[in-house]
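Shown next as structure tokens: one chain only, the form predicted on its own.
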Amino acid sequence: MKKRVTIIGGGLAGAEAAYQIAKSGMAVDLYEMRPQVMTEAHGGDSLAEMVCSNSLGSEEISSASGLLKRELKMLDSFFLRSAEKNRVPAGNSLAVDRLQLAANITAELESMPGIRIIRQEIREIPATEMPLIIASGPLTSPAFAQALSGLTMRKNLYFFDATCPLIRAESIDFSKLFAASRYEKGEADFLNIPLDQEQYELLVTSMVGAEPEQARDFEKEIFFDACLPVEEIARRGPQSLAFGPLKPVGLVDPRTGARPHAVVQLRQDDLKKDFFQLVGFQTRLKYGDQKRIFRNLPGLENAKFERFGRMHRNTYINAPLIINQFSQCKKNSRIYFAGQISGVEGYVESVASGLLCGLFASRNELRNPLPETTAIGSLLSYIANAGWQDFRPSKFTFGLLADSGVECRDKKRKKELKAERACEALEQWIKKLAI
């Protein structure tokens, strides 16, 4: 009988894992509960749908996301290759048409020999001797989350996340905006709403004074610092947004020749330019308040919202207690955890986690962990060995890579040296294992 691997969850990690396993010659049963059971954030039933932002971060090798993507390219990432085919302008970052990308990935996986996509909610952990990859994501259904709590012997941890508003292009007054990328990186790929001090202070005051959607009584408000709701950032100080997502550094309004006090950026969300996303404006404000407050921004007076920002619960395991550096369950070695439920945070990190789980689950001989001098290897090692008492989902940062051997005072050059070392180490790992 042909060996089969079961994957629960058709998000970024599950889709990548399915491709890697099928490429190795093994069969895959990929379970996705949508559209039978929808989530709080997804808009459709396509696989690998990006729900929060359409950006996969900078492509510069000296950036955390840039190094991760370089390593994924070396490992033949299916998702990354698909993303590059569906990119939209975003300066030196890789941004995509989210819906078209998801549709293309779904079609390709559906047509790939060896992959069987089953639209069904899994409510219990399957009893099988074959490898099982749990990639149910941060929006794991309540029923399956309850089943997981038995495996983890403790309640699942969680934090709250929020999405950004999406605005119809037809409703934007582009005459009040200017096109530019910070420091002229890219082809003026962002639309910028310049704010003077009075306009900025009105925005901050309005958001701080508005009433947010409240967490349910039995849930604590735990936010992930890398994705704070914009109103929470505003509450941290009157200039916190001006030094955060609204920072005007590197942007000059061509109509005045001066740098604005603050800048709200819009990023193209689809290839047809029908929708634009408010960059960095993930929010849990009530829909009526979002419409009222954001319509005060120049150029958005008549904004039509395709999607309001909204809040959702993210479920994840306490990774240091549950998995090893192969993302393998310590209690049951046939089970692997991939994607955000495993304790990684971010789109690219989730893809990387899914790719490695696909390799580990389909190759019994693959028992050499990735070098910790690589971005992916250091991330997987960190989530498996971090302190469990206060564990939170983690993105990759250069701080996870040891400084030894790359002593350099220039911070950017130091990152470049670490990146060069990471790529060399990964290349040797790939050659040794003949991936």
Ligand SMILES: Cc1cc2nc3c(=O)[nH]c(=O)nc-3n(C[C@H](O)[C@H](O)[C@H](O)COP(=O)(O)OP(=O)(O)OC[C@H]3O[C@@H](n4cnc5c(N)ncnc54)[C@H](O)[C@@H]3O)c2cc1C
The other form holds:
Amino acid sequence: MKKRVTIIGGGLAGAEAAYQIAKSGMAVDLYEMRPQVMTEAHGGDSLAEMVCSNSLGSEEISSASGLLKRELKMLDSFFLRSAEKNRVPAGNSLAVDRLQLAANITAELESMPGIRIIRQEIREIPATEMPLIIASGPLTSPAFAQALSGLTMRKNLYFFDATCPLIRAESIDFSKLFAASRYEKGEADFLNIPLDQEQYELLVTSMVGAEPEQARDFEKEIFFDACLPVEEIARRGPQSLAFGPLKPVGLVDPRTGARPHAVVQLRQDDLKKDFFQLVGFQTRLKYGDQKRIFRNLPGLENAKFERFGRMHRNTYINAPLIINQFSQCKKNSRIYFAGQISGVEGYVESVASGLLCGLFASRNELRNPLPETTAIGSLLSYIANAGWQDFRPSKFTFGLLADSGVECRDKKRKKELKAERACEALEQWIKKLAI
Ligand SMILES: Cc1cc2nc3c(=O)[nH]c(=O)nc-3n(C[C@H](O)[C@H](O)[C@H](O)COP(=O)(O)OP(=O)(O)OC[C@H]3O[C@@H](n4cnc5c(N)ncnc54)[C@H](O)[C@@H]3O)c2cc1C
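So the form predicted on its own is up there; where is the form predicted in complex with the named molecule?
Full assembly next; the chain just shown is listed first.
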């Protein structure tokens, strides 16, 4: 019988895994519950939908997301290739038309030989002797999360995150904004709302004073530090936003020739420029408060919101207890976890995790873990070996790469050297395994 891999979840990780498996000549059953069962964040039924920001981060190799993307390219990532075809201007970052990208990926996977896409919610762990990849993501359906609790030894698998609002272009008064990228890197891809001290303080006090949406009784409120709601950052101190997501460094208002006290940035969300995201404004403020507070910002007085910021679940396993470096369940080696549920955090990390799971599940001979000098290898090793007591999903950072063998006082150069070393190690791994 032809080996057939089952994947639960057609998100970023599941779609990438499906492609890699089908490419190796094996058959795939990809289960996706949408559109019958929707999540709180997905807007449609396409596979690989990016649910919030349309940015995949910097392309510079000395940045964490830049190195990850370089490695994904070397590993022939399907998602990355599609993302590059659907890019929208965003300085030195790779930003995309999210919906177009998801539509293209869906069409390509639907027509790929060997892939069967089944629109169905999985509520129990399927009994199969074949490899099974669980890639149901941070918004795994509650029934399936419950089914997983036997395997993962945890009753609750989630904590909380928040997303940013999306504004309709026709409702923005562009005359009050200026276009520029920080430090003039790339084109003038961001729209900037300059704030003086008074406007900044009004924004901070109104956010701090507003009442956030309450978590339900049975839900524990734990925020993930890398994705704090903007009002939580504001609560940490009057200037915390001016030094954080609203920092004005590298931005000069051409009309005054001066650097504003703070800057709110808008980033294009789609190719047609119909929608703009409020960058860094992930929030759990009530919808009425979001409308009232954000309409105080210059240029947004008549803003129409395509989507408000929201609070959402973030489901993940306690990776160090459950999986090994091959993302394989310690209790049952036919089961793999991929994407955000496996304990990685972020779009690019989820794609990377899906790609490696696809390779591991389809190629038995891949018993050589990725070198820990590579970004993806160090991330998979970290989540499998971190302390389980306070485990939280992790993004890739250069801190995960060992310093040994790379001596340099200049921080940027040191990152470049580590990145070069990572690419060399990955190239050797790819050659050795003839991927
Ligand atoms: C609201 C929100 C906003 C986020 N914003 C960002 C951001 O701006 N930037 C960033 O880098 N990361 C962000 N993340 C984190 C993460 O990068 C994304 O969630 C990413 O999509 C994770 O990829 P994934 O493949 O693991 O999960 P997903 O892309 O969510 O895919 C999982 C898929 O499984 C399906 N599914 C769930 N349960 C079942 C079931 N029982 N049966 C069948 N199918 C099922 C879902 O419908 C979904 O299509 C965000 C997460 C959330 C929840």
